[in-house]
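Here you get one chain, nothing else, as structure tokens; it is the form predicted alone.
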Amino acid sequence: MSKTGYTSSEMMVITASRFLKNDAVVFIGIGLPSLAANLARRLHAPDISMIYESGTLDTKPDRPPLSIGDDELSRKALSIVSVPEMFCYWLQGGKIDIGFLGAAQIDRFANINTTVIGNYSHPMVRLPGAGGACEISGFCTHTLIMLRQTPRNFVKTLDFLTSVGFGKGSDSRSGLGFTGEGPQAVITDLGILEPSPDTKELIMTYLYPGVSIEKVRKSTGWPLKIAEPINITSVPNKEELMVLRTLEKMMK
């Protein structure tokens, strides 16, 4: 726990919550973009509907899953229909207004790979791979990128492009058939970038209570743009940490 009352990643957490509408659509992962539906459905957001990868459509779990398997999903879902259907007709119908992704890397248009840190045949580190989000970030609607700010995952070549941005920037993607309009903003441990309108690359446009505009810099393995001017974005209120610190218990 920081000085501040509270950690990065429930900052993260409840940042990313916020931007969750209360009529949105949201494909879901396990781990911080579940605890962000989970948080924005309890909070502002009673109506949105929460798709797992699994299959299950507008579930509303008592507790934040373990993981996509966990029957607490399929026990309070409205529907569940199988993996391919969810890809070909939900997610690639255009039919899901957010997605959630995680990177290992990002570069300044967007771009992330999860798939090796180094060579690709002789990588440093395996990663899991691309899984869902190629076609996450393709097709829905917008996605939403979460990951740590530091010169590791921020970098100015990636090791391998595994799901697609803005690829070169400006208006690059509308020649690869994607439905979807691309990333909405990237969340970091330590503030918000969001696309430039023209070019696509990313802009430091918003940073948490207490970070500084050098750090973010130092952070980054790209000369950051930065909006001027900067934003800062309000602190966790009361009711958002005890609501997700809350959830937080269930799952242990």
Given for the second form:
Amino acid sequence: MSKTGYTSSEMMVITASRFLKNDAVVFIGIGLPSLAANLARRLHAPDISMIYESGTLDTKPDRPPLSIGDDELSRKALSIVSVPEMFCYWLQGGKIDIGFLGAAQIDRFANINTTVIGNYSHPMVRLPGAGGACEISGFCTHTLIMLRQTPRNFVKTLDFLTSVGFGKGSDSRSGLGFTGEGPQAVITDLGILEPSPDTKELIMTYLYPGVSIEKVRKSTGWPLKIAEPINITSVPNKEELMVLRTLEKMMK
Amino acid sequence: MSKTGYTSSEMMVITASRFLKNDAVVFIGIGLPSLAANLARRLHAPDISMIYESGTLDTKPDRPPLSIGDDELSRKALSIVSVPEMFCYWLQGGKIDIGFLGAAQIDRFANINTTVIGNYSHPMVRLPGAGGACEISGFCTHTLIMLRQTPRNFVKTLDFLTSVGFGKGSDSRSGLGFTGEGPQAVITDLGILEPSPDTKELIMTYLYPGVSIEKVRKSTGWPLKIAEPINITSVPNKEELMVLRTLEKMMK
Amino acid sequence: MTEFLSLREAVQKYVKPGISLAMEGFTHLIPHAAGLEIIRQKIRHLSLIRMTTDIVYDQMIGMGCADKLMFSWGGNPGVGSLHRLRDVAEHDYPHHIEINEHAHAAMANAYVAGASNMPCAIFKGYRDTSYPEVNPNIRFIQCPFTGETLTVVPAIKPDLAIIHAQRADKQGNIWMRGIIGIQKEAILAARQSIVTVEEIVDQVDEKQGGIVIPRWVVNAVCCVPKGAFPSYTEGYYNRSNDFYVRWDEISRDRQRFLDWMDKFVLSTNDFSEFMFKLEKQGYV
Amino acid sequence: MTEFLSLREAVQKYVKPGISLAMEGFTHLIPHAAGLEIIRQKIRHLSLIRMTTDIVYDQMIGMGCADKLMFSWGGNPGVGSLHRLRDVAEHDYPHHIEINEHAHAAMANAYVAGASNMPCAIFKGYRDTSYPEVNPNIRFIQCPFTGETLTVVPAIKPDLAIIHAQRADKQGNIWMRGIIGIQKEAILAARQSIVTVEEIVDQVDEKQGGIVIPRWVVNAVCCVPKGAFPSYTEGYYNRSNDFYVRWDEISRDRQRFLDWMDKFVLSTNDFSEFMFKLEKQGYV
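For comparison with the form predicted alone, would you give the structure of this protein in the form predicted together with its partner chain?
Following is the full complex, with the preceding chain placed first.
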């Protein structure tokens, strides 16, 4: 932080918030995505519709929630629906524009693993599992994936494929019955990756200010494609940082 | 009425009401069944749970409703559920004890027709159709069928099989995926028919006071089986008649 | 995404000849005003979908708006027959229409499938009835776990859904309470939707009971007070049981029906004029 | 049909070794008191079912109550890992349990199928993921109308469901509001059910929002104030985010976990003693 005046988490959240337009209907998990959406709502997207998996449609929390079931979400929701309704009518029904996903592992076609590290029957690390990830990745029109870029996370081969990004690339996602178009971007602590229009392989299209190409190559477990020329994101502006830090304070 | 002091409709309603126990959960259509349930609730079954197809669970109307969507039903309901919930969770889910059915035609195995008289493509009479009848007959633990006994209604062969009673008889109902046991009784303006335990063919088991065996035979379009000795129902008592007539007055 | 339009504008914009149109309202909140406006605009060749086909579709069918009808119950609730529906089914009057008939459970499940973006719905039912003989859209599959035979029907995905509700807020969020029927599913299953409401308020709130349908699944909101008459809107006005009874005489005879529709519907400019005329003539 | 029992009596009567048990509450109204009572009564060999396997099942699994677990997400919400769940999955501690893992949509649809008396549920999903390789209960069929491949899972029909709700009335009708999750489906899918509530009132009413589950699908009602702690009951008390964080340290080490459970759960007679002790020790 000392060097740039902001942390890499803050940069991730601010970058994600910039993807969210005012009329977006956004499906949000807890953590960085929730912060990003709440930040966007206080900056450029006051009318954004925030949907949390617990069943709250278009909720307007005064403070960022601590869990998807936070009472603040339910008190401020336009509507609360049951879990089956959320998954059938809203997610699978294709009524959501943007969905956020996290991941323990991601591969070059933006498929993700949140289930196990190691062998499924005798895992090295048992992760929480799918939750809503399969349906978010399948049925939100676009998804945004947020995770740190390290060789442990950005892997050649997933230990387990929890939810499909672009499968084996190219058009292998089509024909799976999904309404969603797949990942729009992967937002890391180093920059942004976007799928190539034809092969759907992730390409590093943006670096955060001060991040080197060498650094992102080293942080990726496969030979990473990098856009030429590479774009550099703008640094967080004062308002973005101030509002974000106010939000974070509310969560203490 | 002059002869007996009550009409055949009143006798039908009172007879049906006697089938309803205090702890019963009853699915009710408009007309005679609704009157019967409301009568039972005011006599021997004050805690009966009345369910109307429109989505009202355990409603306690002050006056008998004029349609299944009567605002009186919704105002007095313990819970109001959507149409899919009513059909999936409550009916198909097997949560209802007794369902009422009406019919334009019935056959000897208590299968009923409420769809068309004549040929389906060019019907002589286009009837309202199934509505909820298929699921009521399939999934309420027991059903009670109410219709007048005439050769036109009690037919050898249905013009259209809208909902299954006992199919072709014996165990032909089993294996159709139904949770309900099928028709418990057919209540007519002449008496009561009940399925034979083995063949499931309807047997006239009760006559109303003053109804002759000859009369019921003539009123039935197939060679009617009659219990020997035949039972005679008790006449409506004063309270039954008084309460029923009060209910009918409320509906004017 | 939601526009606030007059009912005339909304019908002009969204109700096109040839579309499939679901107008729902299960015994409550029936979108009668919208039905009359479609008649007034003489829109034809519609594929009509409605579980409880009652007066609103009797009027539209009698006036020749429909080429097809999908339904699961057709009658005048609490009164008896629906004479225009009978006339078209029994005598092809005013012209032949294609009938796609179901039971309630099938249509309810098919709407749920539509809202859920499924191609079909499974449930139990129809076994050993005559329906599969007359409706090719009823098929059977085996449960891959138990081998049990299950019934399958195609999802309902109408081009347009129209419903009536108590209120919208100024953003276009819809609030309804009381008997909620199949309306939410109809809206979510449809490609586009119109909602008529009793009034537009600053804010709608589920905390007083009822349900909210969010603005981003609604294309047009039209404020049409009394728009469910002769059906009812809980909290606003009661069902006109009297009008349901009178519909029996109005609709029984072809010419009487046509004269009545001409006088009250085609010769009025909108629903408020229609209601005013009905009141003047002692119908309300 | 509904009996009013103490939680101890209800667990004694309905929670038998070997049964399948669904305890639901999606981020709200989690039946924690019931879970602790099952631990207190040392009931073993349960097949546990729960979508969001969080602290309540971490406790039960860590104390050896489970032979099997069906779940679709297992973690400490907003905090991180669930250490007892990880220990059983990674090291078979305290013993091996059979895992039947799904995604949320699959379990939600499977509960709906159970509540609807269907043998299975169809939906879209799981295609090209690893789940079908590790779970034989994920199969695929073709839509008979479109040919599209659809995913099928067996219905969930637990022997017993336990949920927590705000109120019951004196007849045993249950009222709940706020985030309602999958609880109604769990009750309706189960053969028997227990509901713990914050309070028992004369009458419950949907007109103030929320939903009512009728008495005739509920076997036992137990009044257990604060029974969802450290989860929350909207209108009664908030989530103890602090306890969720502290659970991370309590549960991380096997012995520390066992000591804590012994001190607070096994050495207390019931939930109110447990809460009293927690308060005295500064946990609340």
